[in-house]
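The chain below stands alone, shown as structure tokens; this is the form predicted on its own.
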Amino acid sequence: MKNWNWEVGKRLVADVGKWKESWVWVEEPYASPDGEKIAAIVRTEDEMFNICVNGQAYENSFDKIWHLRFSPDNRLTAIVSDGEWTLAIDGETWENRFDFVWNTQFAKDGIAISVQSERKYFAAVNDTVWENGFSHIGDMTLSHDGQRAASVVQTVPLKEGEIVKFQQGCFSVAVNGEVWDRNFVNVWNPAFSHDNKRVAAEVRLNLYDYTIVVDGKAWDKTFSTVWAPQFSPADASVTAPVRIGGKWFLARDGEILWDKPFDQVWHHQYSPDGKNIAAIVCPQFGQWTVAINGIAWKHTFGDLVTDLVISPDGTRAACVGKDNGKWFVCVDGIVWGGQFDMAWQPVFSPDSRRVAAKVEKDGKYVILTDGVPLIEPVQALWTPTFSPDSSSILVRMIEDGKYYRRVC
């Protein structure tokens, strides 16, 4: 990001509104993280599909294109078909071809997809496919360094009605295609440790008992339900929300960490240094808020809380809340003024002092910074981005059919 253009000003990148004059149809546009490109899937007059970037199409067309996305390093990816499915990056396809492809994942130095080939399911990382295939694959995730993939896989063939076999356990976790040596009734949400060496997942041991498994070894204790585990950035411990006696707690390595009970605890996450943990909680039925290290904010929302985020220094948190059908931005337990038709995940500045968020009202979009509008309402917006020194904000926006890159 330090190499992006952070000169304050507004620059026209492409007249997106005119694209419909050149193509049979134009799908939803996507802007690159650095704001320099805007792209969309387009259909040509010969019933083929292409990708238009800043008004120019690629040389190669395809039978079908979907799931257009920019990677964090501004590479444009898409799932494409030229008789067989594969992944295209900046218009160049992977060498491997598949019967079907989905679930593009990005990490620091890698891109992964879930694939099907010859009735077997695999993961492919950086165009390298697992050697072992499975009859089912789900919840694929990529390691932080982008070099390894883990996924829930079905290890035992199962026909309809084979209830006894199902209860004996037919699912496990495969890491780079190598399966744990234990099966479970169900498995969800595998997660990598921060050193990319270990994997944890939530599992169902039988019809009634749930726990967390790390590298194939289950916690000593079981619970009536568990949610997605997370590794601490500070040490080798694993935490997860667990349900005991109808109440939810946060547990670490099988032992209760937050001893205050909640009606719900989920989507927990660590500060970068691992010293603080935040989670979305329900202190009482129908009241949603955020808890930091087990202490809940006083302000609650009646509908839901989502898009929790912790500041880079780990001392602050923000979220989006919904109450009576309206959306709000809440930072450190304080709700910004104004209610909206929609609000998106807030963004902290690198120095953790400022917060920005995209909101929608009456069909128009605005960027708020610390609760104050940064720009006039526009036709479309993407998530704002702070400069590395926290002094500027990159705004990617469409105004009157034209896409602009603006630094405020």
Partner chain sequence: MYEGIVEDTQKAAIADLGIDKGVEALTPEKIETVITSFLESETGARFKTYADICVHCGLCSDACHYFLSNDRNPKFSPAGKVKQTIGEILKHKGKVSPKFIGQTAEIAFTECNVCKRCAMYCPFGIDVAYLMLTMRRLCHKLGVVPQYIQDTAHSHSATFNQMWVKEDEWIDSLQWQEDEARGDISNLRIPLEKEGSDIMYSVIGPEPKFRAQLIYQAAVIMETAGMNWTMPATPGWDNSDMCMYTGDSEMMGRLKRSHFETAARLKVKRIVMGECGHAFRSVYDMGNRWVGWKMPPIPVIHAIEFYDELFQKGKIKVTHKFEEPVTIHDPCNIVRGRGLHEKIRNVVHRTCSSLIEMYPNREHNYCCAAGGGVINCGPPFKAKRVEGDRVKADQLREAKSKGAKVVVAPCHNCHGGLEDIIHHYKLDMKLKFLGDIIYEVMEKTT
The other form holds:
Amino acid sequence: MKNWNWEVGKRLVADVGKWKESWVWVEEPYASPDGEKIAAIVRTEDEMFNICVNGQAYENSFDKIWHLRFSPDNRLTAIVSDGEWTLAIDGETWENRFDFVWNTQFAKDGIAISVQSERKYFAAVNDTVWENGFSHIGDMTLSHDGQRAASVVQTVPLKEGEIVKFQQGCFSVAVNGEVWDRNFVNVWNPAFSHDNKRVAAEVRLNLYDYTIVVDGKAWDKTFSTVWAPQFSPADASVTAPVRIGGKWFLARDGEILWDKPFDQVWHHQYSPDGKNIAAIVCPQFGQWTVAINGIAWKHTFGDLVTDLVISPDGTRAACVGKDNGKWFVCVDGIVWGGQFDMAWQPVFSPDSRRVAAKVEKDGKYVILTDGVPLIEPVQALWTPTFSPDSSSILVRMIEDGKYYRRVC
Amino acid sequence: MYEGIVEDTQKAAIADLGIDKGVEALTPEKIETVITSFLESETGARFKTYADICVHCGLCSDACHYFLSNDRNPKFSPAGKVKQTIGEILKHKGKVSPKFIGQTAEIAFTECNVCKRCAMYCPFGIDVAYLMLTMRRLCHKLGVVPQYIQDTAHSHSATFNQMWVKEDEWIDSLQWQEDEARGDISNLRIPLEKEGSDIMYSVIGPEPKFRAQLIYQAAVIMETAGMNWTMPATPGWDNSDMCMYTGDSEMMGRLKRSHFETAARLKVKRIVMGECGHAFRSVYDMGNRWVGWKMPPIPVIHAIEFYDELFQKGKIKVTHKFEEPVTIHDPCNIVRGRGLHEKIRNVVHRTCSSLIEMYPNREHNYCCAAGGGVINCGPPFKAKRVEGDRVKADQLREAKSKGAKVVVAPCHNCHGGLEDIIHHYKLDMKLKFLGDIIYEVMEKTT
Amino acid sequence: MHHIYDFVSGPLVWLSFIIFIGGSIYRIATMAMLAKKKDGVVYDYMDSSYALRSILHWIIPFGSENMKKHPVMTVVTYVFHISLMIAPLFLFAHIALIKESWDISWGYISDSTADIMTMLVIASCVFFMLRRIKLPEVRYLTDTSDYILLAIVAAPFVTGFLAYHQWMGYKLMVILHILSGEVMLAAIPFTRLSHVLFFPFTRGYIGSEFGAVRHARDW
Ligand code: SF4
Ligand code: SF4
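Now the other one: the form predicted in complex with the partner chain, given that the block above is the form predicted on its own.
Complete assembly follows, chain above in first position.
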């Protein structure tokens, strides 16, 4: 980010609207995080697919391309097929080829995909495929360093209708292809520890008892259900929302941490130092808000709270709320003025002082910083990014069909 | 200890692996413990009031197609089913035998479509469907659930869809349907994971597996109408929910969370769902409530409502009208469940040349007997299900005698149920979704 | 006889009213609390206008489909419930007693009207009984308690009727009449007769769910 161009000003990068003249089909464009590139999947006259980056297509086209996404470090990935499927990065395909590819995941400079070959399922990280394949893969996730993948896998073959066998446990977790030595009825949402060595997941031990498993070892308490676990960045502990007697609590290593009951607790998140935990909560049926360390904000939303984010210094939090069909941005429990047709996850500046968010109103998009519009409404926008010194904001936008990179 | 109905020639127990294995594993002690804690922790004012005030008047009987179709056998009346299940459990304070639990499971799972028609016929509005669902929840807790629907619930838990469709198979079938549909519209696209679209289109598990042409048709309708839409390439795409019907509320909540959070992730303004009834119930007033959402956090528009809107706004036009006379089967979950009956008729009037009504209809329709998870209990209970809806066959026959050739049934379960009824009673009528008809008569961009 | 009369017409009246009123309040209050604790949906989705809409449809004769399907039952039910309430509340003899005790009074109906109403209540009870015996779907649901309840409801009217016409021992009949009336009142909160107390709530709730949430009729 430091070496991105942070000079204030607006620069035309590509006239995306014109692309339609060159290709029979242009899909929705994606902008690179640094704003320097804009790309879209296009189809050529000969029914082949290609990717157009800043107006220029790659030399090679493919039979089929989907899921175009920029990695955080500005590499352009796409799932491509030339008879066999693989991942293409900046137009170069991986060596490995598969029968099917999906679910691209990014972390640091690592890239992972879920793949299927000859009805066997694997994860592939940075063009290295797991040695062992499975008959099912789900919830594949990449470690924080981008080097390892964990996934829910099926370890015992199961035919439809085999309910007894299913309830004996046919699923487990594979970390880099290595399976835990215990099976469960269900496993969901594996998550890596911050040192990337350990993995926790939610499991169902039988049809009724849910708990959290860390590296294959279950907590000694069970709950009527649980949600996804998280490792603390500070110590080795694991927390997860758990349900007891119809109410939700946050539990740490099996013990109740937030003792005030909520009607819902989920999407809990640690501050980078691990000292604070924020979560989306429902203090009362049909009322949603955010709780920090178990204390709920006073303001609640009737429809939905989503896109919770905690500031880099861990002292602030922001979210998107929805009430009566309208969307709002809420920071530290205070709702920004203005209601929107849609709002995107707010972004904190590196110094945690400022917040910016993309919102939509009447079919146009605006960036708000601390609740105030930063630019005039435009045709399309991407999530804004603060400069490392928090002073400027990178705006990636389309106006009259033209894509601009702008620093304000 | 209550042993249940000992001799009953009319209702011989049907062999089912799920029920039988479940019963085998039970002991009277376990039953009593589970029931006591269940009554204590999971039943409240509604359950108690309904149990306390039912005056045993039998006025709800005529509401139930099972009762009407089984020669008015009182055991099939709504209150009769409550008596045989919850009634006995309360009377004997949970001291009942494993065999009895097997019998109650069969009643709760396969003799009630939880269609709520009886709630409209009881003077006190006693909701027998709610009571039967409560009974099913108890059966779930006791581990006595019919095999087929339990397997479906397992599929939901492992894959987040009804049909064991794997993550890649889902995407693959969408891409395949996209290719197919390009035969109609050369630039047609099924946009996957297009964040910020107006609409997320969601379907039920059987669509990619058995009725993929419905996705293709929906894509053609979306494109022709110029909608900004998308479909997810992740689990969460399936809006269906058999866990709601097995009594596995925790899984029901998990499924709905995944569905709505997929829509929230894609930043869509609303979810449009295919022609399914039970899934609508799940997203609209069952699953969302378990999670804590009073109403769906992102509006869910049933296909019927969506088609009606497209016609009203002139987004789709017809080139001709569907020739054969049609009749309408009103699906419980979107009629008593959402009052969409007039919208079905609006769309039928726009697309069909002649409509022959069946009576009773609209909110007073008879269920197809497949709903409420009954068809999902599978082949062992098929004969009972089809025979339990003779009144529907009579209705259809009458519509046919007036000239109806096609039954419009905008719900997947209704299709399954009516197909069996039409076949069993040799009615020789065709079944169509509204989407089938719209696709056939609409003006398509090429 | 006098002692008994004094007892049933004095303290027992008080007792029965206390049980009836206190019991009704207790039942409704505990149910409301239970709902708050374990059935929050009842409050979350209750909608007064749709609740009222439903209640109205179900207290107006033939206001619902099902009432139209069972015209005889509908007519009997209405006649029964109306007579059951009007006859005792507006009977001259009752009003005279109340005036004597507390010096308050209200309009009354003629004795012959009351007599007819009494007969209607008794006839309705016979109808309900026959219905329980004859209709298989009702017989199946019926247990002894249903007949006992029917008897509890019929008793004050039968005894009142006999006392008024002085066909059998008048004194005894009056005592039995008062006593059975007291039994009925006291039974309301704690038996299935409590359907009168809960009708507005169950009806209102289902009416709200159908009307406000599901946009459908419930009649
Ligand atoms: S099938 Fe329908 S009418 Fe019959 S008891 Fe069940 S909910 Fe009531
Ligand atoms: S109509 Fe209502 S009160 Fe009468 S038997 Fe049926 S559920 Fe009970």
